[in-house]
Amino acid sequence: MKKALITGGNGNIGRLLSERLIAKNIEVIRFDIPGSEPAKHDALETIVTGDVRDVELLTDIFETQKPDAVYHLASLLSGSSEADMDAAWEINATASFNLLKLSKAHDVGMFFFASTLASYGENIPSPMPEDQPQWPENIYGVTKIAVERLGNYFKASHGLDFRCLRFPLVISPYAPPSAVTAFPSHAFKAAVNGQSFTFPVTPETDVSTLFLLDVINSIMSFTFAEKEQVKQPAYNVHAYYLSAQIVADQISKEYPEFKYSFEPQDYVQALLGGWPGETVDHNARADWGWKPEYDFEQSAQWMFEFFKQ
């Protein structure tokens, strides 16, 4: 890998991923929407802004920049997808199909796609087995599984090195306020700022979880694994079990005066209430050595320190 295109490259995962690739002396093209441009960037980075649906612009990037790897992170998230199904399909599915076609046409060596547990649907057993059928019940999950299947087609029929990870709930200090499913991240910030917090789910709502830095660790480990280690096109990754009450209890240990309540929101409860508390990820651990570096307590301490600073 000498040059990588990252869609959604100015977002938090894209930015951190770019830093890790540059540390390996890999040039990076960070593609994202207008207005997302960073104040400064590394000499090995090229910043391009535009709409991921713009095939002409993407074609120009492939022809002029000649990336030999693609990290496809750009996506309309779950709430926005439900609000506009047409945009969700165009951005999440059709644009991904176009990127896969461009990658094949320009002999890209590796194509990474970020998927989600939302591709499985609701009422999933926990621990969730690796062969759990995928029947998503929201448009966000539908678009993700569509791209997973497209990627498998390009891998099987056209030899594209398609690789996909399905991420669970992610704890991140950069979670936008509008991302109501990222309630653990918002609760940490509220506590450090001396604010009360209302959890949008029931206390016992549990979900498979991963810390932001382990998201980056998993992407790097997976995409730099040798081809013979990658025995399937998509893998699940998991770090620890988490419930809303566990989050509240951990925060209260650090901030005994932290005030909180539980007021379930129908959409959030329906989405996360059907996710598993634990995801089996034996294949990722056995095939390419996946192992999370952060447990929940370490993640919490990192979040506390981040918001204090």
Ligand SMILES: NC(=O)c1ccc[n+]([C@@H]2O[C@H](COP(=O)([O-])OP(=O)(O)OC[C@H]3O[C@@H](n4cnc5c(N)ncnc54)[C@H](O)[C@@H]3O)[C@@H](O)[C@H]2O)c1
Contents of the next structure:
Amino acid sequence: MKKALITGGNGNIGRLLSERLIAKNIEVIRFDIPGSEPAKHDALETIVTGDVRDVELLTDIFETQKPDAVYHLASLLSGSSEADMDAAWEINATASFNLLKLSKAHDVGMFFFASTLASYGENIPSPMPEDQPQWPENIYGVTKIAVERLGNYFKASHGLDFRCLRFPLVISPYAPPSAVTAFPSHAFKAAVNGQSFTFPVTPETDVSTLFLLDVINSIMSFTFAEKEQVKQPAYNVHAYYLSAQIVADQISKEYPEFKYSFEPQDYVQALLGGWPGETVDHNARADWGWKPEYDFEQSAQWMFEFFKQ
Ligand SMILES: NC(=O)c1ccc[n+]([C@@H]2O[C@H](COP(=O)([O-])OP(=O)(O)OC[C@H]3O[C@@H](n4cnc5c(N)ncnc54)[C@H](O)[C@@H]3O)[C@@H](O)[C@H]2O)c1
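We have the form predicted on its own; now please give the form predicted together with this ligand.
Next comes the full complex, and the chain you just saw is listed first.
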């Protein structure tokens, strides 16, 4: 890999992924919507702004920049997808189809796609087995599974090296306030700032979770794995189990004065209430050596330190 195109390159995951690729001396094209652009900070980095729905612009990027790998992260997330299902389909599904076609046409060597546990649906068993059927009841999950299936088609019928990871809930210091399902991240920030916090779910709502740096670790190790190690187009990854009460208790250990309450919001509860607390990820561990580095306590300490600074 010499040059990678990262769509959604200025997001939570995209900005850290860009740093990690550059550290391996790989040129990066960070593509994201106008207004989201950070200062260009590395000679190996090119910032391009535009909409992932703009096929002409993307064609121009493939023709002039000639990326040999694509990390496709641009997406509306769960809340904004539900708020505008037409935009969700255009941005998450149609634009991904166009990007897959462009990648095939320009002989891209590897195409990575970020999917989600929200692609499984409601009331799934915990631990969730690897062969759990995917029948999402939210539009975000529907668009993600559409791309998983398209990617499998491009891999099987057109030889594109499509690779996909399904992420659980992610603990991240960059989670925007609008990302309502990222309540653990918001609770850490509130505690460090001396504010109270209202959890938008019941205390026992439990979710499979991964720390942001492990998300980046998983993408790096998966996309640099040898082709023979990748035995299926999509893998689940999991680090630890969390409930809202476990988050509150962990914060209270560090900040005994932390005040919190639980006021479940229908939408957040509906989305997370059916998620598994644990996701079986044996295949990722066995096939390409996936192993998370951060447990919950380490993730919490990292978040406290980050917000203190
Ligand atoms: N963070 C999580 O909890 C999580 C969990 C599972 C899957 N994912 C997936 O990982 C990927 C990255 O997520 P993230 O946490 O970095 O989210 P993010 O919102 O920080 O990043 C997504 C980026 O996509 C960009 N984008 C949105 N619409 C666009 C458009 N029309 N054209 C171009 N760019 C556009 C946004 O500006 C943003 O920078 C997404 O595909 C998301 O669905 C994230």
